[in-house]
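Next up: a single chain in C-alpha cells, the form predicted alone.
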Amino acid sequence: MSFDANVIILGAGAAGLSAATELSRAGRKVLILEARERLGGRIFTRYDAVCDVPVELGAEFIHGRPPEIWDLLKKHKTVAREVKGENFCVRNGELCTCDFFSEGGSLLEKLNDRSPDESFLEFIERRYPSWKTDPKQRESVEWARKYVTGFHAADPGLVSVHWLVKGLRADEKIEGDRAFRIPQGYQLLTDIFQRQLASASVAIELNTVAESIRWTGRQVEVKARSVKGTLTFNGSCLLVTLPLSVLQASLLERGQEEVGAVRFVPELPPKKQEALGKLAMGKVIRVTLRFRERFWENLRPKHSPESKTLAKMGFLLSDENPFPTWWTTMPEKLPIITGWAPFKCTEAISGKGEDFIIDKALDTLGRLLKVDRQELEGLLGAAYTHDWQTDPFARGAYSYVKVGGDGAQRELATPVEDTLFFAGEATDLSGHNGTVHGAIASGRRAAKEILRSMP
C-alpha cells in the first residue's frame, strides 16, 4: 500500500502534534506516522479509577508560565494547579525539613558562560577544589550535583555549563522555578491536539513503524510496517520528531534489525550526524505508588525541631537508592506518591520488569520513612510506571548538551535541502528543552521552516 501527503511527520509526541496543527491550519496535506498504539510520545497519562485522577508516566509538570501550555490551557478554560508543599531532606540518615531548591543555588549562580565550556563537575574542581574536605561547600556542591542528576537526569561529568547556564536564563524569564499541574493531566493537551487534527482531516497512522527513509530533493519516501502489512510512505518533505535516543541509534545502527531504528538513505549529512554526538539522553524511571490511605499524615521526623509531621510533605529528597527523590499530590491531599530514580540510579532497576521496579521503590520508601516494608505492602492499592531506558521508541528520558557542544541543536534542528525538517525538545533553541513546551515550541518552528519553504 502507498499513500502521498505533503509533509509527513514521524512521530505524534508533542512536537509532532503542534506541527502538524499549524501545516493543516495553513492548507497543507499533513500525515503522521506513530510507532505506537497511542498519541503523546513521553506525554503519557494513566487514569487511577479510585482517586478519580491522572497519574502520568511521563512529563507531569509544567515548570513555569510557559505561553505555548498557558495559552492552550486558557483557550480551553483550564486552570492548571500550582505544586505547594513543604520540602524534606534525610541528613545523617533522620528527616528534617529544607530548603533543597535553594540550597545549592548559590553554587549555581555562579556558573557562567563567559569563559570556556566545561562539564559540571570541571567546575566544581576548578572553582572549588576544597569541597570534598570542606563540610560547608561540600554540602553546596552535593545539592548542586543533585540538580544536575535529579532535575536534568544529566551526568555531571558530561553537561555543558553552557547548557546549564542557558537554561536557567530561560527559567528566569517563565517563572521556571514554580511548578504546576493540568488537574486532567498532560493528556488533555495531546486530546486538543487530536481534536484540532480531526477537524482538519489529518491523518494519522498509529502502530506503524518507520524503517527507512529515502530522500532527495524535495522527495520523500518512508517505508513502514504495520499490522497492515509493509507500507510505503510518499511527501514533498518529512519532519522527523523521534527523540534524541532514537535519532541516534538509527545512524548508529545503520539499519540493523532493532525496533525503532531508521535507515536513512543517504546518511544524514556529516555535521547533523556529529552535533547528534555532542548531544546525550538523559537518563530516568519513575514510580507512582497510590496506597489505601496517607500512612505518612502522622509521622514525625525523629529530630525536627519544628515538630511537624509529613502531613503537607510536597518533596523529599535524600541520597537512598535507587529512588532518592520523593513527591506527593500536594496541595491536592490524596495518597498517592511518586518515587523518581534518576542518572546511575536507573542502571540497578532499568530492564528487570515492573514487579521489580516496584519492589526496589517499596524498599526505599520504606527506608525512607521508617515504616516497615509489610506495612508498606499491606497498604499499596496500585502501583504505576514505565521504563523509559528499554521503550524502543523512546530510549531515554529526555536531552541535555554535552560538554563542548555549543550549536548543537541548532545544527540538529536545520533543515536539509529543504526536504527534511526536524523537531522535537531535543531541536529547542530556547533553553527549554527536555520539557513539553520546548517540544510544542521546536513543532511551531518546524512548521514556518516547512511553509517558507514550500511554492
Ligand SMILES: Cc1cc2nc3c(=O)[nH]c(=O)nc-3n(C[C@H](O)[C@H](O)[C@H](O)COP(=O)(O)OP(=O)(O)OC[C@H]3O[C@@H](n4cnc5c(N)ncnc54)[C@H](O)[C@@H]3O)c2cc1C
Given for the second form:
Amino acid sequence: MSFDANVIILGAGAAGLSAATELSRAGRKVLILEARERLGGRIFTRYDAVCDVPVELGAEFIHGRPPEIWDLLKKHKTVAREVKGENFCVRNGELCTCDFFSEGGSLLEKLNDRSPDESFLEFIERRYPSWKTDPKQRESVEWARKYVTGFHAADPGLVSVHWLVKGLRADEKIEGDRAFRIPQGYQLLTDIFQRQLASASVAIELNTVAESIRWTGRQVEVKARSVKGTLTFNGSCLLVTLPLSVLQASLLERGQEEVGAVRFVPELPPKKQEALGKLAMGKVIRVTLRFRERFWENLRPKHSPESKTLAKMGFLLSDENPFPTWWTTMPEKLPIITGWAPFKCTEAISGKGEDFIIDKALDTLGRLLKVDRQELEGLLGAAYTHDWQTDPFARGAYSYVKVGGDGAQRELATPVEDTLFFAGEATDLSGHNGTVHGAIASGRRAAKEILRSMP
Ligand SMILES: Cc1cc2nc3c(=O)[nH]c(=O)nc-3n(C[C@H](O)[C@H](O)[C@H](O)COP(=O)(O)OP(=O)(O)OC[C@H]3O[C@@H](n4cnc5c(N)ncnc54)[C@H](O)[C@@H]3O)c2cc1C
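Return the structure block for the form predicted together with the ligand; the form predicted alone was the one displayed.
Below: every chain and molecule of the assembly, starting with the one above.
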C-alpha cells in the first residue's frame, strides 16, 4: 500500500494533532502515522465508572492559564476547575500542613541565567556549601530539590540551571503556580482535535509504527509496520513529533534499533544529533487508586499542631519511597488518590509489571497515612497505572535540558532542508516543554514553518 500526502506527520500526540489541524485548515493534504491504537500519546485518559470521572495516566493538570489550552476550552464551552486543598508534608516522621512554595521558593528565586550554566546540584554546592549541616538551609535545599526531581522528574546532577530559570520565568507569565483540571479529562482536547481533523478529512493511520525515513530535498518516503504488513508513505515533507527518547533511540547503531525507533536515511545532521545528546528525558510513573470510601477523611495526624484531619488534603509531599508525592481530587471529594514516583523512584518499579507498581503504591500510602496495609487492600476498588519508561513509544515522561544545553531545543526544532520539520514538547522554545500546552505550541510553530516553506 502506498499513500501520498503534502505533509506526513509522525505521532498523534498534542503536537502532531495541533499541527495537523493548522495544516489542514490551510488546505494541505495531511497524513498522520501513529504507532498506538489510540490518539493522544502522553495524554492518556481512562474512565472510572464507579465514580463517574476521568482518570489520567499521563497529563492531568493544566499548569496556569496557557492560551493554547484555555482558548480551546472556551471555544468548546468548557471551564477548567482549579485545584484546591490543604497541602501536607512529613516533618519528624509526622504529617503536618505546610506551604511548599514558600519553603523552597526563596531558593529557586536565587537561580539565575546570568552566570555560566551549571547543574542544580552544582548551584547548591556553590551557594549553600554548608547545607548538609545547617538545618535551615538543608530544609530549603530539600524542598527545591523536590521541585526539580518531583515536578520536572529531572536528575539534579544533570539538569541545567539556565533551563530551570527559563521555565520559572515562563510559568510566571501564565500564573503557572496555579493548577487546573479539565472536568472531562485531558481526553477532551484529543477529542476536539479529532473532530476538527475528521471534518477536514485528514487521514490518520493508527497501529502504524514508522521504522525508516528516506529523505532528500522535498521528498520523503516513510516505511512503517502495521498489521497490514510494511507500508510505504510518500510526502513532500515530514513533521516528526516523536518523543525525545524515541528520537534518541533512533541514533543507536544499526542492528540495535528497538521498537518505536526510526532510522533516518541519510542520518540526521550532526548538529541535530548533538542537540539530542544535550537533552534528557525525565522519568515518572503515576498510579491512581480508587477506594470504596475516603478513608483519610477522619484521619487526624498525631502530632499535627493544628490537629487537623486530612479531610481537605490536596497534596502530600514526603521522602517515602517509591511514591513520595500524592494528591487527591480536591476540591472534588472523591475516594481517589494518586501517587507519583519520579526520577530515581521510577527506576525501582519500572519494568516490574502493574501488580508490582500497585503493590508498592499501597505499601507507601499505608506507611504515610499509618493505615494497615491489609485494611487498605480491603478498601481498594480499582487501580490505574501505566509504565511510561517501558512504553516503546514514549520511553520516559517528559524532557529537560542538561547542563550546558543552551540552544539544544532550538537546534532540535530547526527544520532540515525544508523537508524534515520537528515538533513535540521537547522542541518547545518558550520555556513550557514537558507540558501539553508546550506540545500544542510546538505543533503550531512547526505548521507555520511548513506553510512558509511550501511553494
Ligand atoms: C505521567 C505524566 C504526567 C504528565 N503530567 C502532565 C501535566 O499534568 N500537565 C501537562 O501539561 N503535561 C503533563 N505531562 C506531559 C505531557 O503529557 C506531554 O508533554 C505532552 O502530552 C507531549 O505531547 P507530544 O505530542 O509532544 O508527544 P506525545 O504525546 O508522546 O506524542 C508522540 C506520539 O508519537 C507516537 N510514536 C512514537 N513512536 C512512533 C513511531 N515509531 N511511529 C509512529 N508513531 C510513533 C507516540 O505513540 C505518540 O502518540 C505528563 C506526562 C506524563 C508521562
